[in-house]
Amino acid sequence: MDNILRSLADIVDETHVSNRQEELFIYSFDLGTAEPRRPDYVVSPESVEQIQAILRLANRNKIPVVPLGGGLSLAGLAVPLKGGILIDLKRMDRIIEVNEKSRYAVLECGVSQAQLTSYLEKHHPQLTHSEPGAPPTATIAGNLMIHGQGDLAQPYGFNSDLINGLEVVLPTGEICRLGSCAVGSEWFTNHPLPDINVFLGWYGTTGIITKLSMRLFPAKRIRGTGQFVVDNEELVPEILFKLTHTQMAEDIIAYSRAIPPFSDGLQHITVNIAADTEKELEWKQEILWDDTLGEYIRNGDGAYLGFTMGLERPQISKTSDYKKGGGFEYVGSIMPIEKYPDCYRIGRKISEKHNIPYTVTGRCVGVGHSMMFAWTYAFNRAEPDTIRHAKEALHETDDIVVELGGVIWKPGIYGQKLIMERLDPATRELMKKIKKLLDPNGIMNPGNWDVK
């Protein structure tokens, strides 16, 4: 054993650290098109003290560190671009507290979406959380730190807006708490203390989130989804504005895709409704379908495809097309709702140029304050040509997002460079100062948000 491997084993024990090539290989790539990069070591801690010791070791020896949650990110965000130590956080999966009256949960960083969902259903059936529609093993901390959205985004905003407090290990090993937990034992609010949170959106380049408190919401007894369709993309912003104005829906998603063929060119709008009584549900349906969308139906501009009760929580990732070989990646962006027609047309054009069936999706965030758009490009991992086409399509879409005045969501290295080139110089300089202050040796996920 070399000195670093022995030191890591002393921290977590020999069974939870490895430098074996077959195990490093598993951690060298993600589901997207990023080139594989192997770490030198993989370690799986089970406590904040162990993470603290690992970061102090890495900082002394100037070894790169990459934190990993569920391992489901795309765009190479957790691929160890400079090697070093990859920290697999999945063992830190305790649900520490659920406060039913104040509606919040305190979790460790490895808690998955499915884990919290099943826990709440069993122990606190009156509560729920905003699920992103990612695979069930995706971690809650991972979603929050990339400013993820969820199926309650339409009324409540980004999931990162729902944080009450954080515990973070800084690159130099200090443990820092933010929110009410910083002045007491309770985790109920992130306000009104001075906001010093510089850990969201940074891809683990400023520290490792080890615990978090997030807001929970009432779990309604009845749930279902209504489907509406139009063939004119220009109508979608107007429809979304009217739907969000009612404040009756939990989630609103607009999408168009080439597969199956009969849906090609149609704009689908799914509206998720929740209620505690049949009377409440009927009232919401009447306002949404009759009062709000009725004019489009009567004018022949749209069609109501019906309402389905009891559906599972929406899996937005299932709107994507998958090729044989199992690869896909998408460009996400945050855009105003009125950009939907342009986003649809551009996404379709780029997809067809690269012989990829198009998928364009938009989820309302807040009460129509913005949309999270996604252009999905599938590829076959066994066919380098399809990977090349997907990568070119992704880069072209990043360019278009910036040209349209949007903000690329969880950008890869190419997208990060586009943003940094256009970033306000004073903002870029402030980011540089923050990074230097928190991570003086530049060990945290190097290659991402490389501020120069």
Second form
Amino acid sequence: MDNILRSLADIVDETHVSNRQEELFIYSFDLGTAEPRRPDYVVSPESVEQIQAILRLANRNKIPVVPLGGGLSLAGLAVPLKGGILIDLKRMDRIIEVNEKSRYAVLECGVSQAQLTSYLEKHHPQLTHSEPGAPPTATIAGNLMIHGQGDLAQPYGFNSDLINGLEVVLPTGEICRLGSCAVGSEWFTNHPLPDINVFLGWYGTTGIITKLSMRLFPAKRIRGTGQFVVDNEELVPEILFKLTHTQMAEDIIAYSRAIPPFSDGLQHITVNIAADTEKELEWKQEILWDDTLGEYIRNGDGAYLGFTMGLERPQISKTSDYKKGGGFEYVGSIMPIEKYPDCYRIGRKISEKHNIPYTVTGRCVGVGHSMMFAWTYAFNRAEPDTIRHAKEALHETDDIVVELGGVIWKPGIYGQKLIMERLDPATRELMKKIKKLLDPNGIMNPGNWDVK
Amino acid sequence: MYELKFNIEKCLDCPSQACLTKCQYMNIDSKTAKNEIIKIAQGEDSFVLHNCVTCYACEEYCPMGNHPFYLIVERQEALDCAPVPRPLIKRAIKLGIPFRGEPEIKPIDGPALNMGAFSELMPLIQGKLFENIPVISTDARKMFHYFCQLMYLHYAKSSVIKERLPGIINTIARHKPTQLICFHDECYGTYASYCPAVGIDVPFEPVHFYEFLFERLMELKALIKPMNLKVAYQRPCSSRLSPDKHLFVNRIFELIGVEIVKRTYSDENALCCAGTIQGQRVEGSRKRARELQRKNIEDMKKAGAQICVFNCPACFQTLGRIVSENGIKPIHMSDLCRLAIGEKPTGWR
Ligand SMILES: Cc1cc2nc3c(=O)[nH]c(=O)nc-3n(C[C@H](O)[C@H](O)[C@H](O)COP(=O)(O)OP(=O)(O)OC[C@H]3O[C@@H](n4cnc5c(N)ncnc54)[C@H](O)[C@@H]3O)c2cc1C
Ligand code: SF4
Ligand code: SF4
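Alt. form predicted in complex with its partner chain, vs. the form predicted alone above:
Below is the entire complex, every chain and molecule, led by the chain shown above.
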């Protein structure tokens, strides 16, 4: 056994560390188009102390460290670009506390979206969190690391805006707390201390989140989805503006896709509505469909498609089947809502060029302050040519996001480079200083957010 | 191109103008009715074209078999006054496009049961009632090759029906069915009523699903245990195209020992599920649909129904939840028949 493996086994135990090729293989790729790269070791800690010890070991030996949650962020963000130790955080999955009155949950970093959802449904049915449309094993911490958005993003914003505090292990092994928990109080607020949160959105390059406090929201008894459709993409921004103005909706998503044919060329707008009573539901529906969108229905430009009980998320994952072989990746961007028509038309054009059925989706974030607009490209893992097309389409889309004045969301290496080239020099310098200060040996998820 | 056989002379001689005077969604006296139907027949605009909710019922009300509803739809299309907004029409037209491969054709040379565009509802045709009957359109990925297209009557698009239907009939005919038992009675209405009305040839004999169910139940009579349930029946719009088959509803109910409750909104006066009304352009359509649904279900409740029996899957989808929230169990007719012969349908509790 080599020394590093021995030391890792001493920290966790022999059953939770491995350098066997078949196990390293599993950790070498994600769902997207990123080139696979195996880590040298994979280790699965169960405590903060073990994470501290692993980071100290890695620092002493200057070995790269890559934290992994559900590994579902696509874009290769947890693929160990420079090998090293991959830390699989899934065993850190305790739900430590749910404070019902103050509406927050304190979680370990390996808690998955589905775990929290089912726990709340069972033990605190009046509470819910902003769950992304990602597969259920995605972790809440991983989602914060990429500034994700869930199905309450429309009223409340990015998930990373919804935290009440963090516990982080710094690259050099110290534990650091942010928010009210930093002064020994409960985990009920992220403010009002001086803001030193330099971890969210950093893909783990400045530290590993070990605990977090997530805000919870009222779970109304009835939740369901209404749909509206228009054939003119130019109408989408004003419709989203009007819908968000009502403050009657939860998630609001606009989408268009080539398959199935009924959505081809049309813009569907799904609106999640929640209510405690039928009376509240009907009142909200009246305001949304009849009062707010009635004019489009009467003049024949927009149509109400009905309301379905129960939440059904946009089935982005079905897209992966368009090419058979189960591969897909998307470019996400944070965009002003008024760019929807351009984003849609460009998505069609790029997809057609690469012979991929187009799929585009825009989710309102924060009462329409922005939207997350995504272009999805499917490919067949068994056909290198389709992978090449998807990769090219992804890069072309990254370029377009920048051209349109948006910001690439959870960029891969190519997108990070585009951002760095445009980044304000002083901002880049500050990032560099932060990085140097926190991770002097540059061991954390190297290759990502590299500031030269 | 196929042309609707509508005879204006029949209207001129018509003693009743029942097509419009019986309409449940507009209040029309017989003088106005005569005026308006003649205007429509002559290609002129009429308020009827703008206010029709496309419930199909006038097809049944006309005692002369003159196809007033098909006429209304043709004129709505010609005068560009569809009852629903443009994006909904485009969406519906695209919905019927097959996109997942070609159907597998195996000649049957005998009766066949056609699932049409409801292949996903195969669980509704299980058990003894359906033994030994070959089924076509069983693959949901390919079901639009069997889609009867008549839905476009709600969208003022007779042209789409006429354009696509011969191809659909050809696909079905390649299976060589002698008789085509139609799972959905909209398919039956297509082949038994619409095709003859516009002159499209149908090279097989359509059979109504309820006639088939009744005959099968007769064969399995020994297994039937009277159910002693009080039921309401949700009559779908498409059954207005085959009023001569509506009698099988009562025959089946009698045979399996359920009592159909006496309601205001049944048979000729049945209210449609309002699924199509909620999306129409006329101001207040969504609310109107909700009110119609409430009225319909209140009527079932008042009459003491324990079960609501559905024929059309679309009605089931629109009303099923509301019905059950009101303490009435929704069930499809074929599942009810299965219960009667001692079988347990999928999901039944
Ligand atoms: C079909 C599909 C739909 C999706 N829909 C959405 C959506 O609606 N909204 C949305 O926001 N996202 C969506 N995603 C993207 C993504 O899956 C989610 O954001 C998910 O929550 C990411 O979590 P993860 O645990 O998979 O992260 P991972 O991929 O494991 O990690 C993400 C990044 O954070 C780092 N990291 C992970 N855990 C930690 C930690 N504890 N500390 C420090 N760094 C860490 C990793 O190294 C990596 O760089 C979707 C993905 C798919 C495949
Ligand atoms: S359509 Fe029928 S009911 Fe109406 S006026 Fe003509 S013949 Fe009479
Ligand atoms: S289809 Fe229905 S609503 Fe339209 S005119 Fe005929 S009966 Fe009236």
